[in-house]
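What follows is one chain in structure tokens, specifically the form predicted alone.
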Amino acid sequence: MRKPLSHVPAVLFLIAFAIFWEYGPGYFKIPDYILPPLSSIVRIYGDPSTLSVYWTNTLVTLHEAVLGLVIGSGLGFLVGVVLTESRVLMNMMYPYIIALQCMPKIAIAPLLLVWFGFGLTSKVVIVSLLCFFPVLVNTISGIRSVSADHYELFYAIRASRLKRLYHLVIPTALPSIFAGLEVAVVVSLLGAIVGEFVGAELGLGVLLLQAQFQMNIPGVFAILGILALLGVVFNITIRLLRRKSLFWIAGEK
């Protein structure tokens, strides 16, 4: 576990750019426009008619991403399985799945909304897209790790493939898997964000353009400090889950 004062140090970087970030600004004469006083950014999360906008569009983003990181780590995990049980498949399928992931997902993204409309849909294919090849790596690194012997030991009991997955691959592969997850949390809101400067009616990537288009610069930066806030939660979503997870491991105590 972590000792009490671990989180000191953070704490107080926080608080001295904090405050930097207030009075720096006019003690180097930075205009507003191009960056602002954390006060002036403060005081919009005070406005309650804002604030409830912003509570709606962050509730629409949130969605997106949320529904586009399970379905693509899912899909990620389940393929990542699939292709490591079967070379043949592992040789056929590979190369036209890295293909898929250099192509740039802000390039097809208007193809996508053609194809999906500006709906939840099309969102959710984009953040699905960019969650999906983190996962599907990482769960190859993991199964390919595990130990030749731990293989033998369940060839000479029998073990059923099932049982093997279930009880020796898996959990090898399980802090790659997560660490795959890490990843995908974090492009699973720039996946939404993506998809919505593209083409939609609401969210917070529909916010932060009206934002810029009317220079509002202290908008800009409360929706992007919305964003960090999830991202940070996003983080330690994960990083508890595979604390839960990972019980054995020493180091993820």
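Positions refer to the first chain, counted from 1. This is a predicted model, so every value here is computed, not measured. Just so we're on the same page, rigid core means the largest C-alpha set that superposes within 1.5 Å between forms. What changes on going to the form predicted in complex with the partner chain:
- Residue displacement note: Ala148 has its CA displaced by under 2 Å between the two forms (rigid core superposed).
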The other form holds:
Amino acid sequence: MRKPLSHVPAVLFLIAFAIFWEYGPGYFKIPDYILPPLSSIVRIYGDPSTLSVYWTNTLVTLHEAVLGLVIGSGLGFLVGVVLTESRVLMNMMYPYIIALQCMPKIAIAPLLLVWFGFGLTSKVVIVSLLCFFPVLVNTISGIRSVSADHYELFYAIRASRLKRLYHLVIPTALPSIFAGLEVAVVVSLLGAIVGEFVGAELGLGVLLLQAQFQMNIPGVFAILGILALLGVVFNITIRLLRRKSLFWIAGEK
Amino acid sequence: MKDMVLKDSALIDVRSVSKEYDTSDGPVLAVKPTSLRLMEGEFVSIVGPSGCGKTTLLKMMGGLIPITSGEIMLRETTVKGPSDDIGFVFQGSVLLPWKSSQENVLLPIRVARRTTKEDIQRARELLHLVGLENFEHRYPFELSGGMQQRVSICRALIQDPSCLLMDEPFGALDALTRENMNVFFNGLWRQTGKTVALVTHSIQEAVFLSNRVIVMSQRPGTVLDEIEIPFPAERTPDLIGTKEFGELTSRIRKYFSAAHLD
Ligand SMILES: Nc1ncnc2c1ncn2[C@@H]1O[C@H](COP(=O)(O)OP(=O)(O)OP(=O)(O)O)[C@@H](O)[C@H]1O
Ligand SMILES: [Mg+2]
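Alternate state requested, the form predicted in complex with the partner chain (shown: the form predicted alone):
Starting with the chain above, the whole complex follows.
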């Protein structure tokens, strides 16, 4: 349980940071196109027409990220379960999984754009690919942490494979799977933005490039602010989900 | 309470059974040909130096691991794998931390079929029997070690097996809790009338609970001696202080020269 006043230092820091950002650039004579004062960024959020552009583009990016996250993580989880259930498949695939995992997957984004076009599909594929591996690898290592004693128990009570998966293997792997998901939510936004950088018509990544071309630096910061907010929302969602599902682990309550 | 009349038929009959493990250093003989019988309703303890093959023997009796030679009979049938008629209590309670006491107890049924109202009723009765009537919906992390072990005993009893095989169930408990568990378990045994085989490191526990104590040799283990414990079925802590009790424990202790056992 947090102590009632434990948020105070963080809030004080935020206030100090905001004041410094507002008056620092003027004081140190930093030009606006390098670091605009905070108020010029905040003002953008007050403009309804800009805001509505931001809103439509945010929805596009969000759509790509969430869809890719769900597909990539879902596949990562399923493949992890199937591989650990089959020694042959594991021996066949695992070396390549490790090799692929070490490769900077984002580098194939241009290729995916050629294959899947400038629309939603290419971004979803990029995001899925990025989310797939952390969840896959963590699912496998989580499943490998099931103890021999527990396997023996399930043998003694003559449980089928499916029942064993459901009652033992997946719950045991869950903390590790969540660790993978926490990585996946971060890379999902990353993947969507980079995908949009490489080629897209809509999305926050596109807006970001446009603002940069126009040297609209307050606009760049305003969009970054939205991205940061999205990241925080993603992270909080996963952590709430984790707390709900992992109630039996000390420190989760 | 049931009359503790031991029937004259073997529930489990171990006929010159041996076990060899394959290891990277070649085969290891863990149990050399061993014969023993568990009579219906009997409480037998198995003691022996660490690593002598007690767990191996018990797991073979429960059909959890294959045997290398010999044969094990459960009544008229050969043991080839786990059976609903044998409840196994593992060393350490091996509960599922995400399931409540009641759900842990019901697990053997859940993996076999849908649970019924009667099953749930039975799980509650068992938990009541072991003094956990207010802990049905608690999770393992909310229970003490002794309570967790009692939940795991209920889990072994939920299918109403004729036989309980227990591998050092009280080994992780402190001395006082352990003594309480022994008294409690004696009562449970008398009430349920199960046939019990208990592996233990504690000679005192073995003598206190059993009709018969089987002493195993160093690895490769086999039966060195069987000591009848002539006390009536109901055992109370006073028994431990008596002369006969002391004589029996020291008779067993003589088999262990070094400090292999406590
Ligand atoms: N899975 C296994 N593979 C190889 N060797 C094993 C295996 N299990 C046990 N052994 C060996 O068999 C012998 C008997 O082991 P077992 O666990 O049955 O002993 P134990 O009497 O239960 O010991 P303890 O009192 O310490 O629990 C030991 O020497 C052990 O190293
Ligand atoms: Mg053992």
